[in-house]
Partner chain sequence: MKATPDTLTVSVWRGAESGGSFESFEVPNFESQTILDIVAWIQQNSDPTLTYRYACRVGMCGSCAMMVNGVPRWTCRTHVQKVVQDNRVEIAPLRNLPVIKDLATDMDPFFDKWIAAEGLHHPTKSRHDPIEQINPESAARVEAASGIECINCSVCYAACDTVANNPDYLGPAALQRAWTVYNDSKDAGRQQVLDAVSGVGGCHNCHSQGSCAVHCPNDLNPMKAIAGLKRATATSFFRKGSRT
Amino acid sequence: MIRPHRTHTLWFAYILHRLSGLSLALFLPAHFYIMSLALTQPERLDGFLKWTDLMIVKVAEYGLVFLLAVHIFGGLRLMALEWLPWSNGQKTLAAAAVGGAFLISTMFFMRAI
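Show me the one chain in the form predicted on its own?
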């Protein structure tokens, strides 16, 4: 049984915002651990930084920047829902937020390669 509200554009914006937040929350402990290597084991950090030159890592960074941009724009969308009167254009704003996130992450990726 398909629930009608789950086919709405803003439902997908909600899901994308939740998944991006969860992904970022899972990434942060690993990021903090890698950054701690600069203080505790600099030689291991140097080895890790060489590994980050691989294309697969750059693609993963692209995904990470996309998730971060989506999450930021999704948060702005939620604040607009809370503080501004409802309008039919909010679906367009949600789509524009995803498009903006894609643009930002693509620009980052192009600079990385």
Given for the second form:
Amino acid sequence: MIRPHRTHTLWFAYILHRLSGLSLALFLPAHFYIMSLALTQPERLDGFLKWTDLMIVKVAEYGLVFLLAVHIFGGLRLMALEWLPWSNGQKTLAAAAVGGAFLISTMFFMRAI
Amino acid sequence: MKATPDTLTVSVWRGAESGGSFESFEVPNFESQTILDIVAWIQQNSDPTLTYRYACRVGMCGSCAMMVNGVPRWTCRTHVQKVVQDNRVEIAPLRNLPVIKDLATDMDPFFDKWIAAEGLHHPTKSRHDPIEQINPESAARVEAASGIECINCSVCYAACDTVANNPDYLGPAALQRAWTVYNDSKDAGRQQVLDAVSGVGGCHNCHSQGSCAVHCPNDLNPMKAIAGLKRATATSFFRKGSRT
Amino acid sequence: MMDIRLYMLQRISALIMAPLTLGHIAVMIYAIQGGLSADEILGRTQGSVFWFLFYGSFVAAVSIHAAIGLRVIVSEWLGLRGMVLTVFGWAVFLVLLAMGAQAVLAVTQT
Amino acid sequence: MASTSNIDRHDTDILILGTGGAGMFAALHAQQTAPAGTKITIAVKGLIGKCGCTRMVQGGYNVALGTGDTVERHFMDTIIGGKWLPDQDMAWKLCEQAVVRVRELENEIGCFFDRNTDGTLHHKAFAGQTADRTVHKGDLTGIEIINRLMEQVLSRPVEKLQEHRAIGLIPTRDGSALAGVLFIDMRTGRFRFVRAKTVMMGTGGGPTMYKYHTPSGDKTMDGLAMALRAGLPLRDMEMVQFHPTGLLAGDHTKMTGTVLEEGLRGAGGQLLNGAENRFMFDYDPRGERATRDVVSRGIYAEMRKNNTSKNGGVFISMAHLGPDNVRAKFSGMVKRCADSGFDLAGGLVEVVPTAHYFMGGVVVDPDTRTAMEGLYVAGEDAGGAHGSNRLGGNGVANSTVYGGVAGDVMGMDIRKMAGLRDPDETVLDAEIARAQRPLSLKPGNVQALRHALQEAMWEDVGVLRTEVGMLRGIDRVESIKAELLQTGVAGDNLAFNLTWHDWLNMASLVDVSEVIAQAGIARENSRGAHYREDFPDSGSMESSYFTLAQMSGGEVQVTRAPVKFTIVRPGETVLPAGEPETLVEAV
Ligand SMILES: Cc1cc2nc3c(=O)[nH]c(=O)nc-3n(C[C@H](O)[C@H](O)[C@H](O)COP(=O)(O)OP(=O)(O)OC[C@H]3O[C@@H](n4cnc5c(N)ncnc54)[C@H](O)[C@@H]3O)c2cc1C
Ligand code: HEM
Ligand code: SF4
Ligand code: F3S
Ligand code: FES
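So that was the form predicted on its own. Now I'd like the form predicted in complex with its partner chain, please.
To see the whole picture, the full complex is given below, headed by that same chain.
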């Protein structure tokens, strides 16, 4: 729940990082499973890959790439915050991480369609 | 009852650790009133059994913090007009601390953690030695000074979701104090501090949510201090690693 | 819950992954055009020591990273503590590692 | 109802009341000097370190560590500032030990006082000082001192009784010594009697019986009221220091009365009356830069002429110094005023004299011992060190120096004490009954009585006094007291019952208020903080006397005792010949 004490940029950055990490972690086993089909049943892998031609799946993939990108940039921001000399522009950096993630995932999406 | 412009409807949490609920009061709406003033007004004029805590009334002692409309604040320095919405205010005890009664919390866990974080001086000298010359503009001193005006009001502690979710977490204020101690050139306990903040409840639990810095009434930035501790502990981790 | 050891493991694994995942995305952006096929993927990766190391280290790193991450989340949001939490962390790590290893082998083996 | 048979009983060796500078230092020093295994307990009305006035110290701490400054000079300033009334041995020890205490604060406790760019301590000069002497941490010196002390105390094996309010000093049956202290555990509402071999009282006085006052809300003269009931002699009880510039924001806010710092006037702040004209030069050639007592009287006199601001005070104006400049230099004050809706940097802020510090207190020797064996008193509760006026910066010096002394002395004295003493159960019973009195009466409005008391003291026993006024004041206080004794408090739930404590606060305040007025009548001259319009003269310094108030048989007697010039006589100095009169460059 977004309670009043949470309504600020860095808290949103935190929750976005957490939810993206969580989603990625849940998606990952599925991804591994599909990929391992290459070994056992290559035709089923193709079946799955065909499936990815569907628009709805493309949008889902777009989301996934966004989550990955936003998690990476967010993670890099956090590690920079923790280990590099302090910078006061944390809000800007958090926003930049989200912006960068949009850019990359949109690129992915444009190429995919 | 509907609030008229010259009264406020104040919803106050009543109860103890075992549970409680909000109770509504009509309070006169005077000019120059703080949240603490309306709480006191209720106790003095409406319900003599209402419990709350304050001492200095000027933002120095940090004993009057409460949740005001869901946000942790020092109530003695929070003007009613700043927070009132549609003539209503909701006041509850500070989050993340056990409630003793009504608006008064038990602050012991907060201070236990302050000490557990080694948030105290470890002397290198005694009263028989002269006072050390220290350049106030040296980098370490500037860093130490940045968090020194903390009044241990626990507002940051109440704002932090990590504190809420992790009972071991030392919390922003205690860690900020540890960072000050670590940067104090007069302190003999720097390694002690690093060890204290590296355990299960240590600085590494902080997710840089930043609510501490947003809500600190003194504009301090515990998040920054905690980042400093993370850096210092990481450096020391590698150094130790290379030694063994 | 999170001491310095877990913290360092999580951060170091993240640092390892950062270039790998960015690289992965780049390849995907490049490869996705015109749709993906098993042949296409396998053609690129099969028998390649580079891709084996690439995805292999990713899998190792992400198993550690995600296991620690999920461990933090279940502890903070579901209140898991102590032994249960330790077991959970290890289980996530092992499952991800096993499944990941299988996938890497699948795409790189000849 | 509680009686002696169903209260909690508890034992310790060394018991300390209060966690201001005095209480904390007593605990730390007692721990250092007492034999191993001594049990030390610290009990406080609020939370440890988070109540009392030491935390509120802004300006700083007087210590003769500045260039050219000496203990002798600090001592002379203290004696002259106190208009020759201070107990000279106490004042000497204060100045001498402040040097040790500040080093202890820096080196052992971990305080950091502001430095010059070359790394040496920064000293500033408060009014009434002939050297740059005051060390400080910005204008939040007290926070630094108390936070560091609090950490040390919290980390040590000292028993902590928080939100325990002392309500009675209980002697032994023969009355020769103190047996222990009766408390209310505020969180549960239960009575608890704690026996101790030695007790240090550091509850910090606090003249909060005035309409405008600066001290923290927990300070209500409990200590002096207890000492009075225990029959101890109190000195200088007429001496209430007013700070000239308390914030005036209306009756409805606790912000009213809180201090706007001295430095505002020092920096050139102007006081304006209701017509927005400067008036201080009508009263003193130094204008706004005159000493606290003079400016307070000037403002009060102007207020009496009805030349007042909306809320009945005067204005302080800083804008002519440049709002940005003011904002930069007094950021804390500007922010604080803004919180209560005032623009200090660019507008006018209403101010009024406000009761700040209580010079009077229990008669003690320089080792903090009192007339009652086992009882030690330090800090604002102890009288003598300041005489008729406390210099800015000598308050926190006094509480930390003498708190430490008390700790040391108790740690030594305890070795000679055989064991715990048993209390006089009838006194214990009487004290319990006294505290329980309102619980069986019909509930009334305690706060209304507090307002009445504050008005009475402000009007009749305040900044300007006359015999007629003070007699009227006594009448008013007595009738308020009578009404208080008929005012009840709903007693069905005593746990953290603030209204009960408001009643007990009032009980302490009325008792001490009456003594202030009586002592004020007994002093037939004007010295320092005490100004008699009917006796505006200071009287001869050579024949200086101080007042002594003591209760016996339910009546308070005020007598006069000659000041003993044990170190220096009026007109003389302990400074070496040829020393300049002041080291401070004129502003
Ligand atoms: C706003 C302000 C600014 C000041 N600035 C300065 C300054 O710049 N320089 C300076 O030298 N002095 C200054 N002073 C004065 C200085 O604060 C005091 O002289 C000094 O701190 C008193 O210390 P203390 O230990 O005696 O009492 P306090 O610090 O007041 O502590 C008293 C303690 O006793 C407790 N207590 C009270 N009643 C009871 C009870 N019944 N049972 C148990 N505990 C009880 C209180 O809760 C508190 O913990 C200032 C005072 C104020 C109010
Ligand atoms: C697909 C791969 C990844 C998965 C599944 C994943 C998963 C997670 C999870 C579940 C968390 C816990 C979130 C939390 O505590 O709030 C987390 C945290 C974190 N991740 Fe990732 N992550 C991945 C990739 C990365 C990458 C590439 C980086 C580095 C750039 C990274 C950096 C971080 C950081 C720094 C944290 C700690 C955040 C904190 O303490 O608040 N992650 N990750
Ligand atoms: S850091 Fe700020 S919010 Fe936290 S305790 Fe200190 S003053 Fe209060
Ligand atoms: S809000 Fe909490 S998570 Fe860290 S940045 Fe502040 S301590
Ligand atoms: S009452 Fe002291 S900070 Fe609010």
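Please read all numbers here as calculations on a predicted model, not as lab measurements. Here the rigid core means the biggest group of C-alpha atoms that line up within 1.5 Å when the two forms are laid on top of each other. Residue numbers count along the first chain shown, from 1.
- Once the rigid core is overlaid between the two forms, Pro29 does not reach a Cα shift of 2 Å, moving by less than that.
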